[in-house]
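Next comes just one chain, in structure tokens: the form predicted on its own.
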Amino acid sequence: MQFKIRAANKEDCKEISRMIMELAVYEKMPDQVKISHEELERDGFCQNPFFECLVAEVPEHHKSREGFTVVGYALYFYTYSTWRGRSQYLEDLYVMPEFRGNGIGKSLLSKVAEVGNQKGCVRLQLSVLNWNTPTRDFYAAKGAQDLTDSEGWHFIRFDGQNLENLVNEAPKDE
């Protein structure tokens, strides 16, 4: 199947937003999605973007049953390791189910790695739900290491009221 991987643009945000919801449904967490395509536009296509995104696009004659030509995305951002230096974090990699098995996911992943490599990143990190064996196997087949058991890392998050409490405990500037 023909497809191309390209940098997302502001006009792709509605399609990316649609696929974010599709991924959330697959991950059994659709109620967790709180952002809109407007927020994606604001945060990804500003002077100092919070993320970068690639999309997979098929020709019109291969469009989805629903008429979509943007059929996958990879959303990522840059982090910094105090041990290793420049790093990338892959927040989402998604391909619509009817387009899986055509190399689109592999191409998105490889392109994200290439972009990071060109910027001097020494690693690419991501998280996968523990029950999502197909996805864990996909990354393992590409050489990813699961650090859960080997290094004992836990993924920690502050949000909502707990984040607000933390903010309120910050020392006040004089």
Contents of the next structure:
Protein chains: 2
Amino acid sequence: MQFKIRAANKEDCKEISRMIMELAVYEKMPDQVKISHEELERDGFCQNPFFECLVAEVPEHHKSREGFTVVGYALYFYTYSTWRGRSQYLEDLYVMPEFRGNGIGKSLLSKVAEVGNQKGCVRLQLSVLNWNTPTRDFYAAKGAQDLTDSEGWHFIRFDGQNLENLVNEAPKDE
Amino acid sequence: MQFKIRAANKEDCKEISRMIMELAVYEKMPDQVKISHEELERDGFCQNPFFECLVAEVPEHHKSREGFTVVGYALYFYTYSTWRGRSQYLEDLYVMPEFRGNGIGKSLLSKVAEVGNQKGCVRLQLSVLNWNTPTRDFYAAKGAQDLTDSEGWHFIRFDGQNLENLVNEAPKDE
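Shown: the form predicted on its own; wanted: the form predicted in complex with another copy of the chain:
Every component of the complex follows; first up is the chain already shown.
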């Protein structure tokens, strides 16, 4: 199947927003999505964007049942390792179910790595849910290492009230 | 003990570099550190910095045995949640052993959260090694959630040859 990987533009945010919800449904946490396409437009297409995004597009004659031609996306940002330096984090990689098995996900992933390589990034990281075997196998097959299994790294998060508490405890500047 | 939390400047990179190594030794992975203070200067103090950093400084009369007055640091960067939006990731939080127990780590953490709050961040994330009980307890006591335990998130990494392979497989632009 023909498809094209390209950098997302502001006008793609509605499509990206739709697919973010589709991915959350797959991850069994649709109620977690609190973000609008307006926020994506604001945060991804400003002076110092919080993220970058690639989209996969198919020709009109391959469009989805619902008539979509933007059928996948990879949303990532730049991070930093104090051991190795410039790195990338892949927040989301998604291909609509009816378009899977055509190498679109693999192409999105490789393109993200290529963009990072051009910026001097030496790592590409992401996270997966332990029950999500197809996804874990997808990355493992490409040589990715599971650092939670191999080194014992755990994800920690502050949000909501416990984050507010931290903010309120911050020392006041003289 | 008196101490001050302030934004790091370029001139602090040698001290930050020294403490990055001290932290890696504590984490039992000193051989993993491949970064120089010149790289920190380049990547943290450029147009679109890859990270931001706070340092903890004590007065001259409290200086460390080796004569250091910069005794802790918190290195973080901005990330993005496609569910919640603007977020922060705390890459490193470190206080020199002889200065622990004075609230310096807590102040660094709170100050990072305050800076994020001013930027509209709704999450502060980080990762810890599962054997590092003191650190896990430190964050848990402040209400942080362990997402690896509660939701089953695993860290995945591409680097070295497997990352190069991805880059080389990227579809070529027409």
